[in-house]
Every structure is written in structure tokens, then in C-alpha cells.
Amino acid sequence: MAANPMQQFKVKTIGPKIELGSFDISFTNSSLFMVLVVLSIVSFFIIATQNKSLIPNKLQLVAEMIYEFVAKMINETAGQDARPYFPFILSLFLFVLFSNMIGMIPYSFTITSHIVVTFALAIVIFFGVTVIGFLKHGIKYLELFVPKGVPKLLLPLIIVIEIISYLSRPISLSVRLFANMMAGHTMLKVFGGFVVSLGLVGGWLPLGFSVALTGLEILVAFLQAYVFAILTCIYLNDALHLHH
């Protein structure tokens, strides 16, 4: 019988269960991947920046490309104004596309596969982009729900449009991120289920057809780190320019 393709997005404990009144916050699956990106982040650049030089070796170009990539993003989308983020920005970009990537390794676990930990992602921004809109605009931030132009007449259902849309964003972009991490996987695992069981003789199509997805999903890895991270760039911009 073929494996459960969900199974692989199970969070299990790993040693003693810590429980703190009614929370469970034991070291699980999913802590010690989260551990590994971060650990796999900084050693990527000590590595990297450690012998800096003129003519940049493979790991140094990569670097590089990673933070001009970035600043390049942040400054087409949110402006100047938006320097101050970049360390954000950049931490941000780098922890969504190194998640999905350790999750293409096989038997590994993938971390941005769990609504939990996109939804987490996503409300930190939509909180930080909040607080930095009043900040900066005061209770001028709110013109962001009234758009110029409309209607006085159309002016009420706008506005609870625009309410909607905006309490929104968390939602969106957290399933967006975890919605595509999480059928690519799956699909994975079908295919991969269906190779093993049809054999050398008839696994041949399926075995192409998971060669093929894994060549999409590393696509996708990086189309959606890189989509979380230039949506957050967008909503700071708003923040910072009350654009409408």
C-alpha cells in the first residue's frame, strides 16, 4: 500500500513533551528545520563573505546577487523611504526560499508547508506595516481606505471594500505561501508513490512526470519566496506613501 502523501507534513515531538499550562511547547519536526534554515542562512554567508575580493568566487557572486536582488526589489516597489527594512526585508526573503528549498531534500520536512508558520510570517508584517503607516501618517494613515476620485455616493461601500481588502492580507499571502508549498509536495509524493508500486516495468511515466515536478517545484520555491517578499515591500510602500 502506497504512503499517505500527507503523512510527510506531520509535526511530531522530538524528545520530552514541554508543556506550559495548557500550551504544548515542545521541540518538534518542524523547530529543528526551522533551526537548520537559520543555521543554513548564516553559515551561507560567513562562508561566503570570508575571503571577500574583487573578483568574487561562486559563493561571494551568489551573495551578492542575493543582496543586490533585493535592494533592487525593495527600491522599484517601495522607494528610497524603504532602505531602513532592508536587514526585514532580506531576513524575510531568505527564511521563505531556504524553507523551500531544504523542503525539496528528500525525507526532509518542509516548514512553509504549515499554515501555522506562514499565517505568523504574515501577521508579523501586517501588524509591523500597520504600526509603521500611523507612525509616520498619524490617523492620516486611514485616507488609505478612501480612495480619490470616488463617488460620495459609492464612497461607503468603497470604504468597507478597501477594510476588507486590507484585514485581509494576512490571509492571502499566508495561504498563498503554504497552499503552493503544500499541493507541489503532495503531488510529489503521489507520483512518487505511484513509481514504487508500478515497478521498474510501468513506473517510467510516473518517474518522468515526478523528474518534471521536481524541476517545477524548485521553480516555485523561488516564485514564492520571492511573491512574500515583494508583497511585503508593496504594503510598505502603502504605509509609507498612503499611495491609492
Second form
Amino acid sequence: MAANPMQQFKVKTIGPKIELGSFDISFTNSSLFMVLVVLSIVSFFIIATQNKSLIPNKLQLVAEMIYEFVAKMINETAGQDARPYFPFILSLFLFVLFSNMIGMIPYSFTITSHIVVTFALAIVIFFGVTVIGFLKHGIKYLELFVPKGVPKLLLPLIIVIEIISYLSRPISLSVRLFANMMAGHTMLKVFGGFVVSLGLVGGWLPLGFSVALTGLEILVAFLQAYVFAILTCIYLNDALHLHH
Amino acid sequence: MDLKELKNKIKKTNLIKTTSETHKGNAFGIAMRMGTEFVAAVFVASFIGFYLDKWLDTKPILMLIFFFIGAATGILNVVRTSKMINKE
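Got the form predicted on its own; could you also share the form predicted in complex with its partner chain?
Every component of the complex follows; first up is the chain already shown.
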């Protein structure tokens, strides 16, 4: 029996059906895992920083490493001016990282494998960055779409291209995360199905593949969280320092 | 030994170098960035063209034009991303 590899992405309602106007806002397995992700992040940091000491124990070391990793990333890509946005980027990074990692546990649900979730995150970043840019530079922020040293004849075309390039940011940001997670989990499931259907005789090869793919998926889970956070920093940098 | 001396001593060891070099180790992540960068631009541009067509009643001219502009934008995005990565 080979299960449908797309079955794992199905969103199911848990508990009673709640409706608000014409919207279905019932609690689903996706929401359950979002709550789990947030709870595990919070409890991890509470436990890790319970007894702070100058010489950290292992948990505190991990917490400090995550903090420093993100702090360094922001400093290198967006500079000192981006310091006030550190809490947002740290939470974003942790949320994506934890939901990717918790999704790697068998029988769990990967919330980042749905484009609604990743697109919601990306669109918030997109509007946030745009608002920051306009607040910081006023109407001059529109200069982002007019690169310097372009012949006047080409300017209309270039402006259109720049605007499309700007608008494509939330799409590429969300599609990248969602596609990576969905493709990886589907592949794992397909190879898992091969193990079952080929049985004791031929099942060993796909089993080996499954093990290797799991390793690769854990790498991808971390990498995608990292890429998501660093691209947010890069967009923030564009909004804070107006130069192209 | 005062703090300045200690700082210089730490700088001389390779401790600081190793932390910044971990940055370069994710060529895999870079490769994944390029593809979506290109596709997203084409997608967005075609989308804009499609709705402009609907609005101005000029099917399918604007969508075709915007598709090619989108492809150009995609290439620009990829070039920009790779430039940025080279700078790092």
C-alpha cells in the first residue's frame, strides 16, 4: 500500500467549525503546529536562559549562538541602522527554522509547505519594508526605481522593469521557501512508498535514499530559514540606504 | 595585560576568521535563490499584463509585451543576485 504523497499536506479541521462572516476560521492542524512552533521557541529560550552564567552551559550556548548568528547577519547585510529591526528578524528566522525542523519529525505537519503561510510572511515583509522606506526617505524613495546613468530614451522601459523587479520580491521570497519544503517532503514520501511496495527484496535501495534525503532535507530546512532571513535583511538594507 | 593587547592577540589568532568563513559555505542556498528569482519576475509581469489587458480590453497584446519585459527583469534579477553574492 503506497500512500498518496500529497496526503501529508492536507489541512484538517480540529474541533468545532468556527465561521466569521463568510470566512472559515476553524482551528486546523496547521494552526496547531503554528502554536506548537511558537511554544517550542518560547520554552526553548526560557529554559536556555534560566540560570545565566558567564560560562554558559550547552543550552545557553546554543541560544547565544542563535542570537549572535542573527545579529551578525543583520550587521553584515544591513548595517548598524537595522539594529531596531533585530527582534523582528530574529523571530522571523526562528519561526521559519522551527517550523521547518518540526516538519522533519515523522507524522508531523510542515506549515511552511503551504504557499498561503509563506506568502503571508513575505507580503508582511514587503509592505513593512516599503513603509519603512517611505517613512525614512519620503517621496525620494521612488528614486529606487530610477537607476543613475541611464539614457533618457531607455528610462520608461527601465522604470517598468525596476517596478516589476520590486514587485516580484514577495513572490520569489515565498515561492522559494514553499517549493523547497513541499518538493522535499513529497520526495521523501515517494521514496518511503517505494520501500513499502518493493518489500524486503528491493526495498533497501530506496531506504538508503530516504536516509540520505532526510539528511539533505534537514540541511535545506536550515538553509531556507537562513535565506529567508538574509533576504529580509537585504530588502531592509535597500529601504534604509537608498543606493543601487 | 590590558584589553587592547588582548584584542590584538585575539585578532592574530584565526578565531575570528573561522566564524566569517561559514558564510561562504552555502553555495547550495545560492543556487536555489537564482531559479525563483527569474520565474517570479516573469510571473508577476505576465500577471500585470493580463490584468491591464482585461482593463483596457486589448487582449493579448499587453500580456505578450509584459511577458518579455518580465523575462528581461528576471535576467536582471539573476545578474543582480550573482553580483551581490560575488561581492560577499
